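One chain comes next, on its own, written as structure tokens: the form predicted alone.
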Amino acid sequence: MEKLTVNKLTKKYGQKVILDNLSFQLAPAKIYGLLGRNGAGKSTLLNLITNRVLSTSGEIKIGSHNINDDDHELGKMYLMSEVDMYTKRTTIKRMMELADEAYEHFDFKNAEQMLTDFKLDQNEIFTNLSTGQRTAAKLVVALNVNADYILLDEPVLGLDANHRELFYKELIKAFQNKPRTFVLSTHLIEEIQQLVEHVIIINDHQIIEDADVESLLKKAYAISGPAKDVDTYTDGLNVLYTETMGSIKTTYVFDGLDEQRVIPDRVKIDHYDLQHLFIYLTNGDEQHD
């Protein structure tokens, strides 16, 4: 596998900017989270990467090869999207056959086991399924297709808690059995925090964070205590959000803490999770008192 590189990618519809000058890389055999609020451009980005939509400017490469109209390079990527691409009479079995015809070496044996676990019949017609069942059927295809880059756009749409848990287990198994690059674009950040190694966060048409989860969370501190003490301790730090309950103030910081910074006796310091970091990073300067 070679790395996938996005360089200065911009997408506009008329005068409306959807994505503005994005640059990042996807490394081989790694699980990524693609995060952003509704309308941030996540789906557009995944469609650009797979050449379903053409960019206004910029380039996308796998290794040294530009993916534009290059069937060989495009054949290394598979996008599971919210858009249903199948005709009205397509069965789940035919969906798997189409994936095998396009990519070869589809894992039918594991796919059939997944169908059993999801309580799906491969002879069922895709368009007759419920939203959750359609998602499950598409996941069966996506996790067993022979591609180097598997892009999953809202992969748990309509799934109940049990089936979401099943998907996460199958994703880990697929990654362990054949290490590939997976990109998960989802709003259920709390559920994927333990799965993804690296996140790309889009806000206001641009990438605001592109880093390993571990390194991000090392800088995510919740500092609480009497308001005056908290304000003194956090002076000069990158404060994302604050909230006050009675005499206690909690300030959510995204910054490194200098070991020389004296911690007041009544101040408590904890870490907070990826979901809250995402919320605070993309909520601007909103505060809560």
Given for the second form:
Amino acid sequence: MEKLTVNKLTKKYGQKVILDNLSFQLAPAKIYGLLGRNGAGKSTLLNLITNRVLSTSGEIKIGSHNINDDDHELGKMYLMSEVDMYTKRTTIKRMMELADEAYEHFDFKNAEQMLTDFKLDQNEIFTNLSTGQRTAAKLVVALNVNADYILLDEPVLGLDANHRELFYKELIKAFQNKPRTFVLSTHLIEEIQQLVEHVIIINDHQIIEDADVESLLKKAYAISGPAKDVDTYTDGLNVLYTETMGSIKTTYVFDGLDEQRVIPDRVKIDHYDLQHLFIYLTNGDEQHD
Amino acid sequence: MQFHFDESSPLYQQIASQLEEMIFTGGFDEGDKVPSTTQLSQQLHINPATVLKGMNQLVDKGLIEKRRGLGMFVMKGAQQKIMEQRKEDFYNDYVKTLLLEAHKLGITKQHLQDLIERGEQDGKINS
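Next up, the form predicted together with the partner chain, please; the one we just looked at was the form predicted alone.
Full complex below, order starting with the chain above.
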């Protein structure tokens, strides 16, 4: 498996910029989270990577090969898209066969087990299914398809809590049975925080973070105490958000804490989670105290 | 087997310390097989790389060892090792702090011994 490289990728619809000069890499055999608010351009990015939409400029390569219209390279990637592309009367069985025809070596055995777990019958017609069932059926295909890069756009849309748990377990199973790269584009950040190793955050059409979860969380500090002490301590640090309750202030910092800084007696330092980090990083003008 | 995670420290460290606790309390005895990275990550929905990093901390400490093709096992003397480490931590975290605070309050060594006696007596009454 080779790295997937996105270089200076831009997408415009007319004058409207959807993605502005994105560069990043996806490494082989790693689970990624692709995070961004509604309309940030996540789906467009996934469609660009799989050549379903053409870029305005920039390039996408696997190893040293440009993926543009190269069926061999495109065959290394599979996109489970948010849009349903199956025609009427397509059964789940047919969906699996299509994946087998396009990518070969589809894992029918594991797929059938997953269908049973999701309580789906392979003779059911896709368009007759509920939103959650459609997602489950698409996941059964996506996790058993033979590709090096599996991109999952909204993989838990409409799934109930039990089936989301099942998906997370199946994802890890699929990853361990055959290490591949998975990209999860989802809004349920809390649920995937432990699952993904690395996240890419898109905001205002650009990448604002591209880092391992562990290293991001290491810099996420919530500092609380008497307002004056907190302000003194956080002076000069990268502050994302603050909230005040009575005389107690909490300041959410995204920065390294200098060992030299003296922690005032009544100031408490905690960490906060990825979901909050995401909210504070992408809130923009909506921040109010 | 019950794990509980929070935001206090990196996830791999929490995995390592909770497994260590299970070894220390005998949940996994010496020579026992500990759950594999595969089992743990599927059960807890944690990225396999994170679980592996946590497990490797215990390997580095000499608490568990990998037996080729068989899995991970608790090493002989693991409990003793944890015990020694904890005694050292006890000295650093409690005894040193205790002496420092006692000194600030002007509590003498004799007085401190009396207080320990008193604490023991109280403990007896309560238990």
